[in-house]
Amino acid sequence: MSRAAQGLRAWLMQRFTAIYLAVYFISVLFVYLRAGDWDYPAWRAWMGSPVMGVATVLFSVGLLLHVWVGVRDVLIDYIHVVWLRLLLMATTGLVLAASLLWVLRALGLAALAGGG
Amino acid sequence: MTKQKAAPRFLNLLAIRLPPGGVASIGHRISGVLMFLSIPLFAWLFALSLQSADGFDRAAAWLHTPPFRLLSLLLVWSLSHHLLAGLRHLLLDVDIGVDKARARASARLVNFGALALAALYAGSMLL
């Protein structure tokens, strides 16, 4: 893939993920606030349900991609020392991947507990 | 022959007056970086809240401590600004509101709208 196409891909990715993240966030916030008081069983049942599970996994992956493109742009603009830029990009990738896995694990466990 | 002066370096950030579009733009970046930095913390809290009834209570207790309230105010501003500025960006991409007057007006709407939402949130916390 040419460099120009890579840029276009990142540009498109940023917009597609932005739309999904915004729609998910606003609708989930709306449902969350409408339900009023939350206790643990209700919270786990909600997050453990198939619809919320799939939507939240998509949200987490979309967020990872969105943050990766955004932070990469910021680092390229402001950090001109190549080794430092690469170090920060690697750290960003590691932090995002670890956070994603931690959230996926929690969602998986909630889904299993909800089904039992 | 007159000696040529060196080009002036003007990097006093406080003396640079950004137009509304510039404020919306740098705010978009700053808010994005702030939210990125808070991801590990909230991934941990989210997992804790789902782990057990005890974990749920602990996560809720964390959210009610003063430092977390302050952080959440900062993040409500970040989210509001990022969402509004991102929406403005998407509209500009499809050629809506591109002329100078309307672009300036929408940038002001983003900048003040985010502050207003943050103020509203701060008010709701005090109630």
The other form holds:
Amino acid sequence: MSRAAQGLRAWLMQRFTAIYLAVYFISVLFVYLRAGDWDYPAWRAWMGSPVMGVATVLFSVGLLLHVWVGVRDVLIDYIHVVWLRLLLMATTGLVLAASLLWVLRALGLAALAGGG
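Please give the other form, namely the form predicted on its own, since only the form predicted together with the partner chain has been shown so far.
Excluded here are partners and other molecules; the one chain stands alone.
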């Protein structure tokens, strides 16, 4: 695969993840505003439902991919010292992976406590 095709793939990934992120955010905002008063048990049951759990995991993965592509491109374009660029990319990757694990843990606890 040529470098041009890799750039196109990154560009497409950012566009597709941005579309999913926007649709998810608008959907969640609509449900939240339509539901009226929320208390913690109701929110936890809603987030623990299988459909919402899968949608939120996909949102989290999409968000992390979107962030990864953006940060990676900025680092490649502006950090010219190779070891520093690799260190920053590795740090970014570890922070994003830890964030995904945290989201998965939170959704798992919500599903165990009161989901559908």
